[in-house]
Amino acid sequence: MIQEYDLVIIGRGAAAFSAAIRTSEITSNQASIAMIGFGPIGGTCVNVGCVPSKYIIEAAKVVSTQRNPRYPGIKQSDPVVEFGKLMESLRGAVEEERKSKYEDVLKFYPNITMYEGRASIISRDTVKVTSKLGEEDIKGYNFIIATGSSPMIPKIEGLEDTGYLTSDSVWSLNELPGEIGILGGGFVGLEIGQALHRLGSSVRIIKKHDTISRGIEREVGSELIRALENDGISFLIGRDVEKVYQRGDKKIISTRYKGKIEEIEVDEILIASGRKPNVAGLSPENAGIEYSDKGIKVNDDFSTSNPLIYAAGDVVDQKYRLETLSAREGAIIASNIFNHSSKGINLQEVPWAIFTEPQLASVGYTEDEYNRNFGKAVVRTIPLVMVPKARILREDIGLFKIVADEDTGKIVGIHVLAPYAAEFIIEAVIAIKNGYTYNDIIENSHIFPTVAEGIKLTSQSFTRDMTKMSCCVE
């Protein structure tokens, strides 16, 4: 007999759990929910994304601070890094988070049934679950696809034979590579690259383009590259990787640079060229769902071309792939289904961050985006050194940039490269969401001294000469 559920969720990461929990709250645990997935429960963020990456970033920061004390009078020390023990503790932290925030949470929701296996869509209201125990069909009145994403592996001659790491597999390392070549320099490559460098690896980031990622303010991205180069990371820009091969116990990355072949010798290769939506094997076309290699196409309310089926998270064809965005989408879909609403998300109000040091945090339009779409941006940029707290921290690489509408003064984008930027970018979100102008920011007192004060100082620079202001001038 085929089991039927009020809601069938394919996936069991952030979007899936958020949708299941919100559905349970709305229906007082009366809605029957099936959640289908395989591999470690919790999806990308807790297992191979946010949790392990931030753990190793913070550990590496401790090492870096001891080796490079910021203040006179504090002697430099050379800490011993037992990399195997560090990685063992990292994996332990991941297991604890997975247990406490995913596995243990399920006990509060008896209406959720977990299926271990791979799902494939066979009709508009039925999926097939394939597991070690065999196959089982499940019917649903509503569906959410939340299968996430996986590392995108470029087609490079010799790569499969030589072997490589990804942002999913790097956490299984027990020995620190002496030299590592990172192919791609987006969010993941920069975060992991700086962490491994600070722990003792020689890191070379190999990129074709001189920008970090599409959609980042160019001057902010350039400043971040300068900061990382200052930290000791090598950026090899303008390189086309032609092939990879093994020579002895070394891996050779053969690149073309300005018409000439240049070979880069490393101990390990990390692929950091982005992620792809997990659609393979799902057969969404059997339910009339439109999709491409960029992901599943959704409407503003996250419904697909089949109105019974929604999609959320990294599997969706959208600008950002963020754990917080995935979770928000899952909750909104649950409300759209069971409260009969049609809510969406304005992606211009969604913040994102790169957890390097300094951190890059951003929300809203870049200057180029706003000019291209509306043709009337006015901007102000101040260097980090104009912020008193930054000088106290003895940090001098970074900047604040505000993009505003020229006619109204409303803030439409804020982009920050600074210590703790990820901690205070929410002020920018609130400003954009509520239509604040730079004068609205000016008229609210900020805590002194904080790095966050840079947002107010940048707002003040729209109306006065910052070099003629004393500290805390209102």
Given for the second form:
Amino acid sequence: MIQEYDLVIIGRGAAAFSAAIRTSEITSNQASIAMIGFGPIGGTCVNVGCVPSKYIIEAAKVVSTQRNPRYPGIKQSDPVVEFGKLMESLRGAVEEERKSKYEDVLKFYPNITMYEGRASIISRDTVKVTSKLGEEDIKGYNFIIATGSSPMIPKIEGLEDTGYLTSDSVWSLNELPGEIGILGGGFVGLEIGQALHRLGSSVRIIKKHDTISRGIEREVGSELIRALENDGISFLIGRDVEKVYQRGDKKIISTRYKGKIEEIEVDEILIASGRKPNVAGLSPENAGIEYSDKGIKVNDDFSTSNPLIYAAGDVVDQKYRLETLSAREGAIIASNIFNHSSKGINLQEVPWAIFTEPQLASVGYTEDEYNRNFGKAVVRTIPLVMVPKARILREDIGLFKIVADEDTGKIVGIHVLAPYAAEFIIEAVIAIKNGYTYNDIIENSHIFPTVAEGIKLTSQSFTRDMTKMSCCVE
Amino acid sequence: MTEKKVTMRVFGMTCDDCVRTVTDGLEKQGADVLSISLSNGIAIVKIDDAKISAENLIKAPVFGEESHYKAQLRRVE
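Form predicted together with the partner chain, following the form predicted on its own:
Expanding to the full complex; the earlier chain stays at the top.
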């Protein structure tokens, strides 16, 4: 007999768990839920994304601070890094987080049944689960696809034979590569690259374009590259990777640069060319669901082209791939299905961050985007050194940029490169969400001295000459 | 008048009082409640489709966003 569920969720990461828990809350744990997936429970974030990357970033920060003390009078020291032990503790931290936030949580929801296997959609109300035990069909009244994403591997001659690391596999390392070449250099490449560099690797980031990624406020991105170069990372810009191959113990990245072949010799290659949605083998077309290589197409309420089936998280064709966004989407979909609502998410109010040092955090429109869409942006940028706390921290690379509507003064984008930027970007989110103007920001007291005060100072710069102001003028 | 038999899954009922509350909520919308099972949450009602559709019945106030009870359609015949 085919098992039938009130809700079938394909995937078991942040979006899936969020949807399942919210559904359980809404239905008093009475909705029967099937969750289908394979690999470590919890998805990208806890296993191979945010959790391990932030762990290694913080560990590397400790090493960097000792090697490069900020203040005169504190002697430099060269800590011994036992990389194998560090990575073992990282994997332990991941396991603990996965257990406490995913595996143990399931105990509170007897209405959720886990299926270990790969799901493929065979009709509008049935999926086939293929596992080691065989095949099983499952029927559902409602469906959510939340299969996530995987590292995108570029087609480069010799890459498969030569071998490479991705943000999935780098966490298995026990020996620190002496020299590492990072192909791409998006968010993941920058974060892992800086961490490995600080732990002792020589890191070269090999990119075609001089920008970090599309959609980033250009001057903030350029300043981040300057900060990372200042940290000791090499950016090899303008390179087209033509092939890679093994020469002895070394891996050779053969690039074309200004018409000539340039070979880069490394011990390890890390692919950081973005992510692709996990739709392989899923057969969404069997339920009439439209998708492309960018992901599943969804409406504002996250329903797919089959209105009975929703999609959430990294598998969706959308601007951002973020754990928090996935989780919100999962919860909203649960409400849309069981509360019969049609809520969505305004992506202009969703913040994101790169956890390098300094951190890049951003929300809303870039200057170019707003001008392109509405043609009337007014902007102000202040360098980090104008923020007193940054001077106390002896940090001099970074900036704050605010994009506002020229007519109304309403803030439509805030982009920050600064220490702790990810911690205080939420002020920008609230400002944008509530339609605050730069005057509204000024009229709220900010704690002195904090790096977060930079948002207030940038707001003040719309109406004042900042060089003529004492540090505490409100 | 188009009479329809609607089978729905009602979530959130935990006692006989819940069954009464849901029954009242459905009757206020003009539905004729044939049965509601506390054990499996299945409610079967008759409606006059000209007065209220099955789609609107599951959005009745008793199943609203602030309500403890939720409903989904399972069959309309």
